[in-house]
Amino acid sequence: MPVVTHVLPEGADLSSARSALTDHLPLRAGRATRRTTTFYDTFDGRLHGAGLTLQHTGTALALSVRETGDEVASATVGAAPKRLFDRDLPAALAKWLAPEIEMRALLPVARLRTHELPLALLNEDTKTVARLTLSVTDDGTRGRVTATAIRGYESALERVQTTLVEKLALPEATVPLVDEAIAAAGGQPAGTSAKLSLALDPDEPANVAAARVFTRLVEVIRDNFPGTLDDVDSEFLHDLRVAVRRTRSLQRQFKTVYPERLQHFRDEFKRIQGVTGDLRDLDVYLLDFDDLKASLPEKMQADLEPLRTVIERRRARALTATRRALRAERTAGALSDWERFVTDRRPSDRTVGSLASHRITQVYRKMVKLGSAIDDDSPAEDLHELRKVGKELRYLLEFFASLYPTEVVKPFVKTLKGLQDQLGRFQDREVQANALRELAPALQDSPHTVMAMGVLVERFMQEELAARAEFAERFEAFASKAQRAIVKEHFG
């Protein structure tokens, strides 16, 4: 049925509401109550972006859209959860929000304490011919008063809507609740995003935007260390990983607008990569351990099991490592050391539209000739090394887009990533291969889990092959004449 809302004056109770209303319209009161709602997102708001609202109110949890506050599903769960993962979502929610939040985990982004008065619209013969709740809230947000029509009396609504518009001068609330709810508990309504969205000048001095990149990428950095700390998912972690796998990049592609003590930094972002890079790996082998499981034959699922617990026993140990490196005051002062260095630096003479082009002109060269150097004899430490110049590029391409016309850089990016795909797929079938060798002997007094590592090394090395067939077709695409033109006419 149709619904209005529209925002109470500020300061506004249930008392002085109800009060304005019954001066213009004939109303009966219900018996005002109170309720605590604990709204949930993602930490990057996948709930959000996703046009979804997610809240706890009493025992049960609620989905709805976010625009129109339409529930579409709903469950009973009990007290509000601390923390929601796609496995711990009741079977009606988790069809709608498995594939939003796919590892990410759903935390409270918001909690409203509300006191709410009902009040039924009469009509000439006291018959309730619409629906109005007021709410208030101890919590920083705007009262609101929202009225439901009642089929058969559509014309009510009008009368109700056209007395708060005219008579009560009642803003329409365009704001849904969750985000009022998140901004006044000093959250951003769409999370917290790891993307740059720089937009940089091609005629800045080469360091000085080079600063603003790298200051972003500092600040991803810290906005992620919290939730790894915490151990609340796994994505925290991976998005501080790629930003100092960025910044590593962005430090060797332009070392040359820098003095010697980079490499001082360098050395830093290379021991913070390092030591939090066993935590990822077995992160990675959890994430993908059920896809794993499943493409088993059936009566050897269960037998992979125990390899789950040798997995997470070594990722507590590899968890306390990093958080132990984490929050040492090394890395800390590394941090804010190179946020200095990088921000006090004399503008150099250069700027950053010669300086990018020229860097991504060589290193796609460099690529061109790596890949054309590689046939079905050459060692997959050559396709490796290929993949590792393309992250290169890639973040390349990414930290200058704002410089080159997107109709250039979107289908230049597509055709590098999907070279890097087929690249990645190798090397990840030859590193998840050797890895199940590794774990093996962990595993000696389970001879059924071996066997069932051993189907899957055999199927890793089947795929590994597929992938390396793959590459003269990919890497023709991507060192074609048209695209060696392309690279020519928008960067050389």
The other form holds:
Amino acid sequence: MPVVTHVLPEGADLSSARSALTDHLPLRAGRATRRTTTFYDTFDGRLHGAGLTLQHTGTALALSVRETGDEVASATVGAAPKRLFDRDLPAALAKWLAPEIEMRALLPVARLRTHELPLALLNEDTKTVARLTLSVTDDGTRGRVTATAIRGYESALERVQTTLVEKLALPEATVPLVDEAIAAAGGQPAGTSAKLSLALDPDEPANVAAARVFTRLVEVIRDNFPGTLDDVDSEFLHDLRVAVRRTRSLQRQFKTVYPERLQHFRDEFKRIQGVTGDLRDLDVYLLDFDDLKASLPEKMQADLEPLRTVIERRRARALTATRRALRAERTAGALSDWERFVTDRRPSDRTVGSLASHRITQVYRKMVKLGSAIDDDSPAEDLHELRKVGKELRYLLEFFASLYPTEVVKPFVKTLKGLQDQLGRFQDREVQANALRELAPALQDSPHTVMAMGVLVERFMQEELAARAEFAERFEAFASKAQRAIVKEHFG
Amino acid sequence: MSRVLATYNIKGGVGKTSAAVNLATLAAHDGAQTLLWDLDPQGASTYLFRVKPKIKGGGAKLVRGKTDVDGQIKGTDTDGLDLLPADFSYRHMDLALDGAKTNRLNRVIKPLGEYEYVFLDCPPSISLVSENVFEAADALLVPIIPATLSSRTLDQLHEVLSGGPKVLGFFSMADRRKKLHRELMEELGREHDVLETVIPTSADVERMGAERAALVDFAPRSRAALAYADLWNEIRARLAS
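What I would like now is the form predicted in complex with the partner chain, since the data block earlier showed the form predicted alone; can you produce it?
Expanding to the full complex; the earlier chain stays at the top.
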């Protein structure tokens, strides 16, 4: 049924709003109620991005379309949950939400205490021909009046709308309530992104442009600190580590514009990456665990469970170590010192356009050289090395995308990504196989578990071979004559 | 597909409309999208819902598929409960249904799959309308006044229907203080499959005409309203079995 929502005047309460409406419309009031609504989203605003709103009221968790407010699905739960993963969601909601949130947790992003008054618009037979709801909150958002049509009496809704606009001068609500609630709570409706999203000028001094990239990366690290320490979901640590890795990559690529003290900061970021590595590895095992388990023959699946326990125990220890390292004054100090170091510099003579092009060309050439030397007999290390250099190139293209035409960068990144994904699969399988081998002694009392792990190791090794077989084809596209010409033309 | 439930009795004045209105309201309170089609040209349930008894083009065009049904449905004061109103022309419905090869009531109801329940409030008598109803309904809800004449209804229905919808008879307007009522209820209960819930005779039920609302809405704690709630639970259990 059609619905319209208008905004009440600032400071309006239920009784003043009701009497203003009653002056113009024949209304019968129902019983006023109070309720608390909690809105949920992931830290990076995935539901906002997908055009969805999740809210808890009373004992109901309801999912609706952001723009229209139309309910998509709902389920009965108890009190408002503090945190919700896909596995915690009732089936009716999981169907919609699981593909959006993936491994992220849904967190309360705003809470509204609302006073509501239902009103019925009556006709000459005192029949209800439209339903209105007045709602005001204690939480800094503007009150609203919502009118819903009743089937067969749609013209009554038009009458309500005309009255709201022409007689009462109440504007239509254009911002969804959830956005207003999040803004009132001091948050950002679209969530906190870990993306770079920088527009650089090619004529800027290289170190000035680099400082903007570095500063943004420090911001991402800081944004993700609290969620990592509170162990909210695995993406906080992941995004933090990606920002650290990107920082280290740019430090290497732009080292010519910095004096010798750069080494100190490179060591500090290396340390941060080191102390968080175990925790991330164990997170990945746990994220993949259910899929790995499901890939086993059915009667072996339960045998793998003791491995989960071992991983979880190790993860708890790794979390403690990571927390200690990240909370240390040394870490906070390193980040502040680093920010000062990159922003307090005299502008360099070299422009960012020239340095970025130079680095992109160099790294691309290095990749072509390394890749061309790889044949069927080359050791695995050669492929790992190629992947590492590929990452450097990927980051360069991400940092400096705004300096080049999109139609050049986009297909370039796509070809590179095709190669990197394939190299990644190759390396992942090797890492996974090694990890299982390493964990096996901890499970010597569970021979069935070790056997199940053996089945997985065997498969990883086969997949590693299959991934390797694809290498030549992917590399050919990346190092093709046409691609080399493009790099020469735009970056050379 | 909707579950179609018809309140039916060959006799009038046995509590058909009261049952249809209250049971449909209870269904909507449970959160089920519900439609009540008032097939009685006298339009008693349409009146109770304060809706004008008017179908554009009349009943004949509606059942012949000449009128858009969606456009004739009216929302009631109860959230989730809609009404397809009565029209005075329904008194000639027999003519409209005569000679049709297919079940015309069914043709109107089938596309309304958005409703979990469709209640048909039927006019009394055995006629073409009734035959169409018997075919369209999943169950007939048959109110029986525990008096000799009224009680013959079940026998007659069983004669007419074989292999048709479930027949769920229940005692309506019963007065346990009357010896005749008690005896007949016992006897019928032994001989026939009659639901356990008894709707008592009650001044509250009669107030529906003055209040123009369902009893379960304006006096939900009254004895008769509670009996309707029990009856609805019993009917749902029977539908599920």
